[in-house]
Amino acid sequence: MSNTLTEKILARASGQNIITPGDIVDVDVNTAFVHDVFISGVVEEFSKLPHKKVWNPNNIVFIADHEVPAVSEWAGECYKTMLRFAEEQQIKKVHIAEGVCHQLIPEKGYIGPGMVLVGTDSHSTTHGALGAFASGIGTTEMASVLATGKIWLRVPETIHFELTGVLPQGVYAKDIVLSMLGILGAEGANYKAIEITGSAVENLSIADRLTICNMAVEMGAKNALFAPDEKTMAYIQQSSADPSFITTIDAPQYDRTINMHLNDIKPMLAFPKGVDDIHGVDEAIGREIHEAFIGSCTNGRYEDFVVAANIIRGKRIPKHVRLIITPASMSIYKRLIADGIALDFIDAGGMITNPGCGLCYGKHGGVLSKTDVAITSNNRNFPGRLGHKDSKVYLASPATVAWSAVNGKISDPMECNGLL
């Protein structure tokens, strides 16, 4: 048996020939990113180390999208001191407002098969869409990655989803990742690997496997990834990644094997008990709603709005609902309208937010009252994350979002024949 990809992976930047789960490695990385919730107490923590220079500006990006524009003096000194510090030292990969941190690095091409991601996001597991070790971790481990380039990871044992069949029409890939969520639990991969194989995995777009990587921490994962195929290599020569980091799995030891026959996937649903109160949009049929939500770094990419404005183009959302539709980048939106994709919703009744976190960080684009009941299409949602505790928050597909705004209630999107 040889070494999973994350084994691999990691083996390689940290300069051995083989590792095994359980051994702690000192690994190289290859980049490093900021947002702007965290820059200030980076910031703080790497003035205190007696490194004076970052390891390689080249390798570090910092991003404001969490509270773009700011919502608080607190946020605004935010991007001074992310600017201030970037040109200090001399960092030039800055972004600002122009969308999702895990939206940017795939986009930007700063990431790429077999490379070493980390950032300080829990959702950076979403990079291993692209065949690299991505993880979150805080603000002293990052300040220590800034002045080192270096960081020492336990090697995870790794949970293997073999994925088989054809997904079902108005079945998507955030219900491939809410049902591994109705497998696992919230806590079913503590400091776990997953890596999804399989014949079904050749017919899922970049899109649907950054979606499903981006959830993987909603398990507890420590990191989640596909190896690199044909799509992943397209992919990344639209951009700057070094397609030089190829890594591949052959027969590999898993901890565990779980198969997954994707038609027998239907629409699913996270209840508001959270992420993995897991049960088929069937029922919830009828619940009514007062606000739907698409976006986020889950499922906030022109794919994601694409199947959504198939469903409502021509329609009206009701007057009890609010339809909030927040692009992940700046790129996106300028599709959306290129498109015209922009005016379906609009034309809908929806609004349309800057690209950024948004609804999905609870602070801004649509915070939920207390008797408010919302569908939405990000990853997270814990009582109170996106508004008042006693709020009820459903987590979906964007086409389970669109069809159940169009309707005014919970309703399931394989009756949308035609649309989809």
Second form
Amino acid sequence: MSNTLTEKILARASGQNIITPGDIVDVDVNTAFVHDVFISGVVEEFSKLPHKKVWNPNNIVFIADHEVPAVSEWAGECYKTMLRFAEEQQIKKVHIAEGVCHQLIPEKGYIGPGMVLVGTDSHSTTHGALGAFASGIGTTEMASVLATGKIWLRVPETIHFELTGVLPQGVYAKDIVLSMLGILGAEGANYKAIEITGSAVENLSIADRLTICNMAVEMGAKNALFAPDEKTMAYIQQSSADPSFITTIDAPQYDRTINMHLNDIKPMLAFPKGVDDIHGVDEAIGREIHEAFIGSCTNGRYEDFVVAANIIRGKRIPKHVRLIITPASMSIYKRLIADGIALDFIDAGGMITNPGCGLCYGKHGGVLSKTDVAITSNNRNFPGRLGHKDSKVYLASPATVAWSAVNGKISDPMECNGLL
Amino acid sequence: MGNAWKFGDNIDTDQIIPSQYLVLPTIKDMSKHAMEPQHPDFGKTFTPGDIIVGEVNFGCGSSREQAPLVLKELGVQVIIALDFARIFFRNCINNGILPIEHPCAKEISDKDILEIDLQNGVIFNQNTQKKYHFNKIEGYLAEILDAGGLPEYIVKRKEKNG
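Having gone through the form predicted on its own, I am curious about the other one (the form predicted in complex with the partner chain); can you provide its structure?
All chains and molecules follow, beginning with the one already shown.
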């Protein structure tokens, strides 16, 4: 019996030869990151510990992305706390308002295959897209990681998705992960790992894999990953990530295997009740919308905007819809400007915001009113998450959001002619 | 002994402490708004010793540690649920709150009076007269809980090991 990728990574990182699900292991962390909302809490908890210095400043990343530009009188203090602690501890990897953590970390080469990452953000599962073990933790736990470089983890059982076939035109990685949520539900992968393999994986871009791993936490997963392949190698060569931890799999023993044939998947929505209230787009056709959002750590990547721009280019968004575009990083933003895609959105009547997380957690940049209905490309639609508790949010792929924005109502992207 | 505050499935961290209150200066200030979307008076009327009871996937959503911290501030020592979201589970342990996973959560109603015997791992529902046994947390996690949380545990361990 061979080990899963998660087991192999945790075995290597804990210095064990063999580990099995249920074991508690003490794991060496390769990358630990903290974002602006929780930096004060982490620094305060760190001050209670006997350690004066962090374990290794080169393995620590600080990113201000949730509260940029400042959304309150408090935010400015968070940046200062971040910069002060970084200077005291000689932490050099500090990024203020350069992008969303789950885009910057892969882009800057802070994560590579086989590495262990923990972050003070629940969507840290994203980084499994590059074949890493990556999971979210709280602030007290992070203070302990910064001090010791270690974290205890229970070796999780693994749920396996075997993907075959090819996605139909108009159907994207977001529709795959929404379909997975439909199968497992919001708690279906609690405490568990998710591993995604199969003949369809080689056709999924790194952006697609980041989208899928990002929403694994919505199923309760501890982590989710794709085994590294040629696409992973090409990506980390460009990002200059450390290739020395690469781990591969060989016919492992999974807790449960779920087969998904991509040809059968259609454009999906999470209805406003919650992330696992999954339906086909065809069940909501014609529902009037007031806000359409393309962005976030789920779907704010260059590839997402190319798809959306091909749908929106040359059209005009109806007056009752606010179209909001939020690139996930400044480098994506710059590409959108250089390629003219930014103009496609502006000319259609859209707004482009700076990279950040504000809208996705209802803080700024698109807060919803009581009677608003929104269709968004992000990952959560908990009641009140994006604004008023009675507002309604449908989660969808960037293509579904873009085509719905053009029509002013929820629409099926398979009926749009502009798709790549 | 305390009253049960019964909640349903998938109580996410935006229900436990909505993001607009994360900017308040102290956990005490935030705690007045705990569970507000579910129960507007929760923060004002929860009495130390009362017990939160959820069903499936309690504490899902963001990693915000303010979620267990506001509950701890109000005097929550124990949360019973069918199961917990994993980050919230760890955050509870790391802050000295005992998360009890138990199918009895399904049988407990709002305002039932519960007695919890932590030493012997027993939950007793006075209203239904039903008694349930739960597995006590052991090993490393028990040491963190006994110390009162993770920072306290690390300090103790460092003192012990030098």
